[in-house]
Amino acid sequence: MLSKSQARWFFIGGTVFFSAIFIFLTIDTLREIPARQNSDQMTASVVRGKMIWDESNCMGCHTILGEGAYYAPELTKVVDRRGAAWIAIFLKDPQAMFPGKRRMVQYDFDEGQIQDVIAFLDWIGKIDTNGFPPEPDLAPATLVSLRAEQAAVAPPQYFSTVCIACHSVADNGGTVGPALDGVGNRMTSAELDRWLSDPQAVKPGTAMPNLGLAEPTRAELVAWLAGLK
């Protein structure tokens, strides 16, 4: 048993001990910050997304940077997860996207405010934490990258931006949708029209969101999953 002197002294190195821990962590931690955020690309439309974040409370049901509910995902890193032009079109419908599924609610945001977003979410998705979130099971070079073999074509931009993030060709691509590998081979030109323009009508229930796509992209599409063979 320790006397009252040695106690006393116990105490003492103790504290002086954690104290010194502490100050040099908090310098540490002042020092760091400049260089893991990312505070010289904060534009206009970034600020104006944050306030649409604000007044929205999406905090109430998504989490960033670790911090929010745990309802609905969390978006730390969802701008490489899914890509902007999947973003953009979820934020316009969220119903469309996921019938039947999706609790969002529909805010009805303009184009701009849609940007506004996105570029928030872009901004944060380039913040030094130092590996938090865990790397996306999506990531960009996915969205982008599909092997020559398996297409006549190279994809169409919306295919490698948009439909990429929930179906995958040669094992590149999201998990949510079917393979695409030989679709080709599978469903007639027309039947892939009908399937793009109102998946609802095709198969009722279906996971498959109408995109609403504009003749000129849908035929596009139909072309480049026909020729997968």
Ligand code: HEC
The other form holds:
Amino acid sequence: MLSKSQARWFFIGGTVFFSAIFIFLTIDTLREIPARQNSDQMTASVVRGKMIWDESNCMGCHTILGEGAYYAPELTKVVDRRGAAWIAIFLKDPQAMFPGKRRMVQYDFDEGQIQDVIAFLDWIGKIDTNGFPPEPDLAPATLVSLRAEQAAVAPPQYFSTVCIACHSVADNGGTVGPALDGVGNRMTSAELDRWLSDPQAVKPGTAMPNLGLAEPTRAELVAWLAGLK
Ligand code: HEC
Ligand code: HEC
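Can I have the other form now, the form predicted in complex with this ligand, not the form predicted on its own?
In what comes next, the whole complex appears, and the chain from above leads the way.
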């Protein structure tokens, strides 16, 4: 049993001790914040992207940093997950990537607005969130891992991030366009190159989009596709 004065000192001592811990943690948090956020990289484009994000009510369906609505995918790390090229095509026309299947709104963004939104999402993705969001238990079906046993040459990154939305190889990928297994037997390098440069010119009305590929990206894709035998 504590005496009255012992109880008083127990109370005062406990209060001081835990207040000290509380103050230390508060100071530590304030000290950590500048290192974890990347506010020095907040360009004008990032700020414009944030305005578009707010005005378009993206958070009515999506979350970033866990905030928002749980209808559509969490977007904190979407630029890492999908790549800027994929997102640019998707934002221009979500249906182009997944005809008839998708519920994402088609906004009429121009090229500059799309780049601003991506800059914003990229900036968000670079905040040190201590590992949030956790990796999903199911690894996304990336072609990269599959090809490791299937082919000596791993697919170009552009293929694993953009083309894969519509095409499969070894049963891995989208079904909008034909599976590309053995495409090297069906098409020569020259035909592949002409097709990727401008599908509409080869086959008017085709659903394959002209992705405006830069020359090195196209050459890399052609070399890889020609090897799929
Ligand atoms: C009405 C709900 C809704 C709104 C509003 C919305 N989205 Fe989406 N979004 C979706 C859905 C649903 C998906 C999942 C793919 C699909 O079904 O189209 C998606 C997918 C995405 C993806 C691809 C995510 C992935 O991992 O594949 C991005 C990027 C994206 N949205 C960005 C945005 C941005 C930026 C805005 C605001 C300008 C926005 N969305 C507004 C519903 C919405
Ligand atoms: C939005 C969906 C979509 C995307 C993205 C897409 N394609 Fe296609 N692709 C198609 C469709 C649909 C066809 C079939 C076109 C037709 O026959 O009219 C096609 C056809 C092809 C063919 C001809 C295949 C054959 O067997 O005839 C090749 C090669 C090809 N795509 C490569 C690519 C590459 C490489 C990429 C990425 C740079 C890509 N595609 C991105 C939809 C897409």
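Fair warning: this is a prediction, and the values are worked out from it, not measured in the lab. In this text, the rigid core denotes the largest set of C-alpha atoms whose superposition between the two forms falls within 1.5 Å. Numbering follows the first chain given and starts at 1.
Colleague: Under a superposition restricted to the rigid core, does Asp54 display a Cα displacement of 2 angstroms or more between the two forms?
Modeller: It does not, since the Asp54 C-alpha is displaced less than 2 Å between the two forms after the core fit.
Colleague: Gly177: after superposing the rigid core, is there a C-alpha shift of 2 Å or more between the two forms?
Modeller: Yes, the C-alpha moves 2 Å or more.
Colleague: So that I can tell if Gly68 moves, could you say whether its C-alpha shifts by at least 2 Å between the two forms after the core superposition?
Modeller: No; Gly68 is a residue whose C-alpha shifts by less than 2 Å between the two forms when the cores are overlaid.
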